[in-house]
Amino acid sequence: MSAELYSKEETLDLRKRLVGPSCKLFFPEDPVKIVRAEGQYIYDEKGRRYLDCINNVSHVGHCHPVVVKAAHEQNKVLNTNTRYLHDNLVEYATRLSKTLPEKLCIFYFVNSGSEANDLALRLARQYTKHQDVIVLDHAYHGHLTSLIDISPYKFRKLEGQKEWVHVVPLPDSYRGPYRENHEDPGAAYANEVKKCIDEAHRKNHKIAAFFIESLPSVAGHIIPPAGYFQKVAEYVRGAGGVFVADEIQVGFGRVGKHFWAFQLQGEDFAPDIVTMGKPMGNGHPIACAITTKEIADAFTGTGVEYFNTFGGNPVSCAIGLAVLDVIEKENLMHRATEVGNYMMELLNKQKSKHGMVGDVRGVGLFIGVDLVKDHEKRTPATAEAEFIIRRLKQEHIVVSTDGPHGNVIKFKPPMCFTKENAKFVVDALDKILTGIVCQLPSSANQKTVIKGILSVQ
C-alpha cells in the first residue's frame, strides 16, 4: 500500500475546500478516513478496524479476491465501448436472464442505478405513450432530474411535486394507515393505489408507470405486505401503465430466499421493468435495466438509437461474472438467511428489553430497527437513533439511519457478514441502550439530554 499523501486534518480540509458541501460525509463531526477494506471490514490511517453494516454496493465483500483478479484479468486484455461484439456482455447477460422471470429477456447496461431507472422511465413512457408516474411517499430513486421528479425523498425539499406525479402511501403495516392488524393491507395499500389512478383519470392525466423499490429502503427499511404487487400490478396495467421494480440497492440475493426482492410477493408476480445496480460489480460502476420484448421494440420503434459508452464494456461485465460466481460459489443466498435470521431473533431480543426498539424488521441481510419514544403512539426517536450509530462509531461499528423521521437504523452489510458480526453489534446495541435508559430522565427534554451526552462523548 502507498504512503498516504495527506494527513486526516488535511484530507479533510481540501474536502471542504474542493468538494462540493451538499455531498455529506459520514460522521461529519468525526470523519472517518479509510484507507483499505476487506470483506466485511473497513480500516482507518491508524490501522483501527470497523465493522461495516451499510455497504450495500461491496456486495461480496470489499476487494473480494475473485473480483479483483477478473477486473485485473480482463483489464490487461481489453476495454472498450460497446459497438464491438465481446463474449462478456453475453454471457452475462446470459447468466443473469436465468436469475429472472422469462419475460424478462431484453437487457440495457448503464454505469448506475440514477441511469438506470431514467431510462427505465423513458421505456415506460415510450411503450405506454403516456407521461404520468405513480411513486411511494418518501421514495428516493436517484439524482438525475428526471429522477428527483419521482422522488418525494428529494422534491419536497426542492421545487414540489410536478402534476404528472402521483404520491401513494409507503405500504408500511407499522406506521402507515393500515397497520399490522388490518385483515388484509396489502389489499387496501394497493386500493390507495387505484383511487390514485382514478383521480388522476378525473383529470385527464395518463398513467405511464408504476416506480417502487421491491423493499423500500431509505423510506426506512420498509417489507410490503403479501399480495400488495398482486393487486397494485393489476390496477396499473389495468390503466395501461407498466410496474417497476428498482432492486438497486435489494436484488442479488440480499433477502436471502431469491434473488430478487420483489419475488418475495411469490411465483405469480412479475414487474415490467427491473433496474438494478449498486452491488451488480461490487464497488465498480455497473447497472442494468431489464424490460420485456414488448416493450423493448416500442423503444427501438422510435428510430432513435440507445447508445451507453461504457455500459456493458468487457470490464464491467468480467466484474459482474465474478460476483455471480462468488455469490454461487460461496453459498451468500444461504447465509444471507441464516445470518439475517439469526441478527433478526437477537434483536427482537432487545425489543422485549429495551422499550425503544419499537419494530424489527426484515428479510436476509436488509434489517430495519425502528427506534421509539413510546410503544403505542410509535413516537420516533430521531435523536436517540442519531446518538445510538455515533456510539456505535465509538465501538467500531459504521451503521447509518433512515427513514423519513431518520429513526430506523439500518442494516445491509456485505454479503460475507457473519453470526460473530451480528452478535457483536447486538451486544453493542444493548449496551448502548441500556446507557441511554440510565441517562434519560423520563420527564426530560430528551433531545437536549441527548446534545448534553453527545458533547462529553
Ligand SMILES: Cc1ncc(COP(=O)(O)O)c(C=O)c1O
Contents of the next structure:
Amino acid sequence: MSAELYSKEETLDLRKRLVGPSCKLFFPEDPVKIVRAEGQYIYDEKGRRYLDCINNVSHVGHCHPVVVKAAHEQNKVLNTNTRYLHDNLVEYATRLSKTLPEKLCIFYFVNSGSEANDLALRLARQYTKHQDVIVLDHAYHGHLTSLIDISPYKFRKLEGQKEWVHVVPLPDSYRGPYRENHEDPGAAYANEVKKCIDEAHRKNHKIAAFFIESLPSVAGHIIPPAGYFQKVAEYVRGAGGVFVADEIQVGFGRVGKHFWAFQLQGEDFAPDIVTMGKPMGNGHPIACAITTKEIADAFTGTGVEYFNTFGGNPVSCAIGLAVLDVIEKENLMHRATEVGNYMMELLNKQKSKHGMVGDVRGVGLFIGVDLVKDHEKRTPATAEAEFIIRRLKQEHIVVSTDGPHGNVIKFKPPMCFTKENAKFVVDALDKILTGIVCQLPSSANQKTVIKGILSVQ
Ligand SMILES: Cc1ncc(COP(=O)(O)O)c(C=O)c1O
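Switching from the form predicted alone: structure of the form predicted together with this ligand?
To see the whole picture, the full complex is given below, headed by that same chain.
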C-alpha cells in the first residue's frame, strides 16, 4: 500500500476515527506524517527531511540495507515457529551469549519488551517461590497488566500500587534525596532498597525480584551512581530475590563503552535476568529474556511448556544476526562514544551559557538535558521543555521529553548519528534558548504564551 494513499488530513481523520484515542501521536497539534526513512533521517509526505534524535528502535539506522536484505532473504526461504530445529535460532543465541556474562546462558525469544519483562517476572517468581517486586519510582517496564502493576509511571495514574509492589527512590544524583555532593550516593540509594526489603519482611512479604532499567530512561535519563547495582543485588539476593536488568531501551551498544548498560556498573556485575527488545530487530518485533541455568531449570520444573508462536522464528533471528553484524562492521559502539562525548561537550557549553540548562547527563548516545527554571532550586522547566521540542521540530529535528516532570530533553538517536548531526542539534537548541525561551514569562499563563509563539512561527 502506498504511503500516500491518503492526504495527511485524511490520514489524521481516519486515525482519529479508527484508532483508540489513548494511542498518542507525537506533536498532536500538528503530527508528522512519515512516508520513508533512511539512516538517521525520516521524510514526510512533502519530502521534508527530519533528523531523528529519538528512535532507539531503528538502532543501526532506519531501513538499513543489510537488515532489510537479511529479512527478505530469509522470508523467501522459510519462516516458522521454534518447534523445529533451525540454525538461525542457535546461531543468534550463540552470538548474543558472547556479549553477556557467562552465567546468563539460557535464552527465551519473544516479540516485545513487554513480553520479555512479563516472562522475567514469571521466571523470578517460579525460581524464588516469592511474589513481591521492588521497582524504582517513575519506572516503566511495559504495557501488559503484570507490568503496569510494576510501573509507577503508569499505575500512579490508574488504580494505584498493589500490595506486592514496593517502590524505592530513583537513584537520581541530580534531583533525588542523595545528590552529587553525597560521599557515596550509590550506597545511600541501595540502602533505601534494604530498608524497603526490611519493611516488606516486617509485613511478611517476600521479594521475588528487583526490576531496574539499567539506565532509567522514562524516569528522566538517569545514570545510577557507582556501586548501586552491586549493593542492591547483594540485598535482593540476601532476601531470596533476583536482579532483573531491563535493557529494552538502552542495550546493544548504545552506551558505547559496553554492549550492555548494566556493564557500566563494573565488569564484575551480572544480573540474574536480562531483558532486551526495541533495538534488537532494528524495527522488527523481536525481544528476549535471558537468564541463568538455575532459574531456567526452576521454570522447566513446572512441567508446563513455554510456547511463543512468533518468538525466535528464523526471520526474526536472521534480522537479529544482521543487526549484530552491522554494529560490529560499522564500529557503531565506538561511534556512540565519539559522537556522544562530542555532543555532551557541546551541551555542557550550553549549560554554562544558558541558565535553563540545569544538567547534562549521559553516556554514549543516551543523553538527557534537564531543563530548570532555577539553577539553585532545580525547579523543572516543564512548559519550556515542551516548547523547545516543538521549536526543534520546526528546525526539522525530532526529539521528545522524559522524566517525572517532562522537563528532560532526551537524545537516543539511531547509532549512525554523526558529529555534524550533533552540532546541528545543539546549534538549533542554542538558537532557541537564546532567541525565544529567555523571553518567556514565568507566570501561570506560560502555556498560553507558548502556544501563541508557536502559532506565529
Ligand atoms: C524500559 C522499557 N521496558 C519495557 C518496555 C516495553 O517494551 P514494548 O513496548 O516493546 O512492549 C519499554 C517500552 O517503551 C521500555 O521503555
